[in-house]
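Just the one chain here, the form predicted alone, laid out as structure tokens.
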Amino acid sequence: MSIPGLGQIAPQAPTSTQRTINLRPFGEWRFSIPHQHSTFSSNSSAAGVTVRLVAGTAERDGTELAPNCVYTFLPGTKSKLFTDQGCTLEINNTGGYPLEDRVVEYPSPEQSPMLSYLNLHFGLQDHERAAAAHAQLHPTHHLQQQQQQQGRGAGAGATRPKPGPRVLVCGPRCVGKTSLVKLLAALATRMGSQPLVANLNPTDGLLCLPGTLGAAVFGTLMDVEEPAGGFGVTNTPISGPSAVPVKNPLTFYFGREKVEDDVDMWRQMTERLAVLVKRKFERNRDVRVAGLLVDTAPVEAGDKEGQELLGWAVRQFDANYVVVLGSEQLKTELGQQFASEKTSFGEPITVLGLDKSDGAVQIDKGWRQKSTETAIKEYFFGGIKARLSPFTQSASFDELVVFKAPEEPYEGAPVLERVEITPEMAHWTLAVMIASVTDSPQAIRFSSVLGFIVIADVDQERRRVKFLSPVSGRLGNHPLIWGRWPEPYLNLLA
């Protein structure tokens, strides 16, 4: 480049900040990469902060890093790398990102909260082995199921197979609930198990966009490089080819940011999700033995309504462990609530209290909004590792059938109302449901999600609508649901 009076200016090479970190056993390298650089940077070599495990062992949320393999952590990542034996890490901030990081080490392993998390994992493994032994003692269960499906009774004295541990993780806001669920799921898969993970917090989507509730079986490696640590949209079949095995989630569209925005709808969807989880247990022995991990929305000590909803979830999923993070008072209150209750298998409901890791940080509204925008972008356009090309389609108003939930839920309100397409829909994300436009609003509302589209433009005069879809082809007779969240923060075509 030449500027008059200054002559030729040599192009500046990306700054490189490389350093080496040594961690003692049970040490952690905690880092945060802000949402300041575009997810779609053309310079893939400077896409994020790279880390190489030079010596020892290290893991992110239970998933191990391979020795001498370069991992790239992308903008929008808040996480940590943990070592139980000690390690040497090579950090390379090629793009000059405003990386915020620190090393945390403890005088002894007993002072690290990770020790209690690992002990919880080992305890759950004991429960899983007991469930596997019970399944071997009662091998006739599959025959009983076949008889029931054929309309014949299972016979007197039929024994229900006991599933593995069903764990519900709860606690106040930003104490590390989702990180603990990821840790337990990853550790289970490392042992060859296939746990089922459910998310009941609509603010955080599980393998899907925010505003959803869902569940998925985790039986394979999790993506350590992805900002959500294996729980993001880039770990699903819609994300295209991937070096990490993808997961297939079952998703319900809540369409609101918080549980309290529509408690009755959340209850009904939670109940429906629990029914399908139990059905999965019945049909898959390996999943049943591995058990269930449930992530929940924040609940504070003294929040009677929130605790009542936790109790609802515990009963629907037949949970026998309630893990409370970061609140001794909440643990005491829930312990009193479940003191006399038992599961349908006659098991006591055990309430465990664990300390919050001081690595759990507060996530402000701006960060969460950026994370939501990134999830929507990656759903349609992919990330740095796998670029996608969404299809721009055009349809007449008469070709699309759109439903909308009431703005403010009230007693006796319809679950859905059919609405006309208007310019107000521009840039909103709509859910495509696995249902027919001829189904009842009730059936459509509680069907699972096929995918999402984004309304790009509405031409009121020509009665045409342009939208983005991750796959080609018409929508057919699939109905659409227009929720109230995530809001249209950005124009994806801009």
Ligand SMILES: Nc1ncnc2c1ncn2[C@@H]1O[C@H](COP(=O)(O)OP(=O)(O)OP(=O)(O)O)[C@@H](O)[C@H]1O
The other form holds:
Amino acid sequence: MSIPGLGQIAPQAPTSTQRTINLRPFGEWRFSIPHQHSTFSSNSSAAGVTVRLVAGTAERDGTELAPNCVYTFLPGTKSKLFTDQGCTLEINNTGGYPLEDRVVEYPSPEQSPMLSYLNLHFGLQDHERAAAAHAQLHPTHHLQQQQQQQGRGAGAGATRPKPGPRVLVCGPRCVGKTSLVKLLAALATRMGSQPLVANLNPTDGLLCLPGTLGAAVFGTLMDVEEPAGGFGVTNTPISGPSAVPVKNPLTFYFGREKVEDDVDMWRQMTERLAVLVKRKFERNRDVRVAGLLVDTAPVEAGDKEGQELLGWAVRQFDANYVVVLGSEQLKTELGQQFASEKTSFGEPITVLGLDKSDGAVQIDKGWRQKSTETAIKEYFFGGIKARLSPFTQSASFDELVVFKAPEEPYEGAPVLERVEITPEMAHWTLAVMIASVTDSPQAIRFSSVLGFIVIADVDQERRRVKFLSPVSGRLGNHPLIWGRWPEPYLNLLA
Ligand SMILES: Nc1ncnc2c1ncn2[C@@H]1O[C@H](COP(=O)(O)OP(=O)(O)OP(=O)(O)O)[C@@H](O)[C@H]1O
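Please give the corresponding structure for the form predicted together with the named molecule, as opposed to the form predicted alone shown earlier.
Full assembly next; the chain just shown is listed first.
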């Protein structure tokens, strides 16, 4: 018998952390697992929320989940699983993460924005097939010989081999631009294609830290588990052994958060990236035929300067499709801008408007900052699949050559200034450039990034600096660039 007030604790209903959901065709399971912060600690060793595909098909941004495999989605992931044929998913939150999720189903596929995204993919595949047929009819070596005989360089007009579709995806903030680029890249690779993907939005990094612009060939499976869904830092050779094939990005160090922070530098880097993309097209038939997908920074309707910069990018990359997500007005404005323009191959520039998914959500400043911190941590210490041990190195001030991007860019400002190491640099991430310390500041600024180090400690009296590097060995005569962003939010050695 129990005495009221002093009796036994009423038996608790067992709280199950596992549940099963069924999705109809074209349904989505949308989920968000907040970044971990000090007030929350997981009550188990589970690294995140796990999902198993029990029946049917499911994919994250175009990359399919294998049946019966357990996938772990980590804190800091905001995404969806989509099914075209219907599926059953088993979701397990043994760690008790504050998961927010919901199932979204549409009365018919026509009402899901995914249908238009898939149709875009099929349209691009047609274009790719046409480019492949063109390549078959006009083998490159023959064309190059022809150009040489005619005394024309590789840039000469109509005889150049025509690449596959070059698609620039744009739109206002957080409408799902990156998700669409990921989806199109993943679907293309599923068809055996090897498209190039370029990122012109410094707030994100493509297979690299935020603050960079870059491009990479996507010819293999993407990592569905990492928070950035295959575009993050854990998919590169620096991240060590990986179950998912790594990609080799070509990266420029912008060192600022937004395009507006240094428009002139952004233009110059975009122009150089486009030159390298075209060079890749010239040298690799498969990549050329698969074409290009370009992700861009947010631009709103009515933003004349933003649209002018989009126009610049379209011309540099010779894009023949401009996909505008989530703004009919922006689509109209860009349609007018490109109405009478043609690519260098004489193709019209087609502006397509697509609806945004209502699942694409605004990412607030705090979430972004946490994602940036996570990317930096993962770069040096690895993710859940592969832990990395960065090397702590010590050097005298005279051994490192550091350049700094000017605080506030102004017309005629030097691209870089040589600086002494100071305590102010502690905890900043510096880019290691593929250049020599004897190169000109211009050559260093526009060389590509070899990797990053983080300054751990500066001892001004002894003129020594301690830093973390993902690889052992001296930096040799590689110069370093100290950018203006991402700021040192965290002490990696704490
Ligand atoms: N259908 C969806 N369901 C759930 N989440 C989604 C969906 N589509 C996109 N998201 C998520 O919404 C967020 C914003 O999407 P995304 O990053 O693709 O937008 P964006 O337009 O590229 O953003 P930005 O303007 O910051 O570059 C991301 O976390 C993405 O994973």
